[in-house]
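Only one chain is shown below, in structure tokens, and it's the form predicted on its own.
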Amino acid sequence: MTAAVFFGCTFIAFGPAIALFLFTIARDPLRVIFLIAGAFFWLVSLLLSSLVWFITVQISNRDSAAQQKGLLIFGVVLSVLLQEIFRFGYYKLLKKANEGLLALSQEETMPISIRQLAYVSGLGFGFMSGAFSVVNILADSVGPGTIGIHGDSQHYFLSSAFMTMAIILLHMFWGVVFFDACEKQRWWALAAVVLSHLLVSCLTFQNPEYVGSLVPTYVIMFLMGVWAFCCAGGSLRNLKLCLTCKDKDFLLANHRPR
């Protein structure tokens, strides 16, 4: 049973992201490089937030429950802000890298479009974020032990898997909206990305009331997905053509920079 829980939760958490990687990124070495670089940037942001968290915990009063709760909230907010700062830094770096690739290329168009960069980097952020969010939980799911034996929720592993899947996809959507906002200098859109990221992270404080965290998170994910689709140039017409496989150029795997 533990093996079934482990593999089931793993496929729930990472299945959609792995499918996106295999069908839209894996065949292009340049996209793979940018995805790994995006994951590295997220990892550096986590390292910095962990360092600050470690220092603040050491100098705080560990016997004060209120202070420790405040530090937890502080750590979540700091981590989100650092992630978005590093996302902006990665955007700036990718712009420079793309200009350099264009200078070296004999073609008149960029080797990879800014929309593709936004998608790939967002998925890289999501992969690393999801891995660090759920890897310890998956390790515990193989046993020994029985979840909920002391009266706790038996949906812990399943809820964690669905939350991880939402976070991975949200990072992808946030990346697309964030890069588009930077390109068009829509600072209100940047603020919306940061605030929605903060909101989703703070919703986890509702656990173990999983309905109070999962339902709003998936509502936000749906709204951000629609927004990202519009930022990527999507419309109802080309969505219909894509779903009916009548416009293969609409698929990101066959997309060419313009």
Given for the second form:
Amino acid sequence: MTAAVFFGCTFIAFGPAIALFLFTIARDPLRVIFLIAGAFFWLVSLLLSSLVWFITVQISNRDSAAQQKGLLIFGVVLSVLLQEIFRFGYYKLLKKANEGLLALSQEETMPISIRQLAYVSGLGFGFMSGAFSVVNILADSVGPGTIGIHGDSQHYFLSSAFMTMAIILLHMFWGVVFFDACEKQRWWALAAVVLSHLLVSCLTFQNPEYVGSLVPTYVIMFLMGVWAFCCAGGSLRNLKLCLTCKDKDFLLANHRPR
Amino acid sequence: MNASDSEEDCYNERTALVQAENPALPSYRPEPDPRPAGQCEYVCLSADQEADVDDEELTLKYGAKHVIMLFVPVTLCMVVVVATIKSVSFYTEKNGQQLIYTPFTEDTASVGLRLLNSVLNTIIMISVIVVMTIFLVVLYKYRCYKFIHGWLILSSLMLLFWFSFMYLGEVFKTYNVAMDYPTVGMIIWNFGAVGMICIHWKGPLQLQQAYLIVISALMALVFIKYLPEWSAWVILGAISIYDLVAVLCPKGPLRMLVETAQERNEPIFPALIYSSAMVWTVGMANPSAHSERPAQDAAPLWEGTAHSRWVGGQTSGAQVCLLYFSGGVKLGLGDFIFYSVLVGKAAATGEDWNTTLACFVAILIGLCLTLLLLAIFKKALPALPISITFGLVFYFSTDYLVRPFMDSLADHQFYI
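Given the form predicted on its own above, produce the structure of the same protein in the form predicted together with the partner chain.
All chains and molecules follow, beginning with the one already shown.
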């Protein structure tokens, strides 16, 4: 419960995401705008799911803890489904906007490709989702207090931070796979994304048994990462070329000597 | 002046300082401008005519850049306000003091009476703003530039010296820093004097932008402190509606102001508009009949008049002429102030950061949509309505609906 915990957890939760933003998105204004629009769409989906949850709570029995927990679980599932619906809605909107932009600008190519949009929108969803999950917890970690004084887990802050990092990266991977699936009309891939999102959320029902929720989440994140890498056009050969700095196209595009 | 001169020729020490008011970039007009042309302007005019066809492309390419050029200062202003609200408790303490423009108290027993009082407060505040705006338009129409100039200097004096002195005092109190009056005097004197010079005369563009952000933040903090709770929300709503009416209706005061300024080919209220233009176009000071700068005319800010709450865009056909480039987008300081008031009030009420974040994103999206409309319609538009509507909707819904949901989730550590 010190500044060290605050800074540590903040950097764990948001470090990769902020690094991605700074290195790949911050330079291009169009990408920043679509990132913020993605965040906005996530926010609207959360609003709708909270509205439904709120109504169900109002008409339910407040005293029964089991019923409240059941309603919360229903709220989580509904929220996940709504998030994916809004992701699909955002995809449709972006396709329409891209076509409009193309018609308007009389240029040959679109200013931003659908793959970049997938990445940026996924990251936007991730940023907002991560921020809403963890910012209040981080704010509490600065203030005075002792964690777990009533017998709860000592690792609340740390596990929240790690979970948030996983969720942000997962949203980005889901975005890439989702848009790719929509482009190529592969509905099974779409269903897989939705199911994996549901799985990750349902795993968190086991908290505070962190081993049961964090480890599978990270496994899923790694698998989704590999899938997204393949969807975006990556392969083992590309990876090797990139890591040994022999990828000529990339070097040329970045004006570096071979 | 030859347009093919390299930029270095024009960009010497003296021209590096940028006038506080923007040089008159040729505003977007479909028909060519019948001005006596210096060589430089001639080049730019022909570019202007060719630019009609390419203007769509230009708008799209630079549109995103302009959006970001406005996102950054708006974000900075909001960050300053939120950081102050969360750390310095002075601006959230209510000790019964209110502005004279909101005389009705909200310390009443019944909800109905409180609502009535806040509506009455709003009516008084909006009437004051309307009267001030009309007064300003009348002054501008009858060319009483000196009066406007003096009014403006007085209000920025008050903001830069008195309010910043108060702010500094409260920050020192919060962090328990011991400070002596001579040091504070020197700090405030330097801050204020440089601010006056930058805003009203010449200064580096970024310093001018920084000062404009700081005074908007200070003004917003004053509003947050002295406006009563419910009145503030009703005022925010009412002022968006007023903005819509004033800028779009044919007889609206702000629209008349914009049109008069365009007729006279003068920049409108240069000192109290945040301009994102990176003006190293000082090299374009090839005098034509219109480039003598009239005395400054601008809106008095601190009386709560929100004159400059509009967004104007100027694009010049800039591809050919090296000395110009596409002018930036301008946003009135009143817009900065009211955006920051909304986000600041969201930060002030309670421990929850989610509400603040939601309002922040909502306002940015509203600004983005407004700029999109600007790119489509290409005339002055009110910048408040869309953003404030989104902000209000998201504030109330996040506070009442999302917060309980997220709190329950955080309790059990469920993730969505």
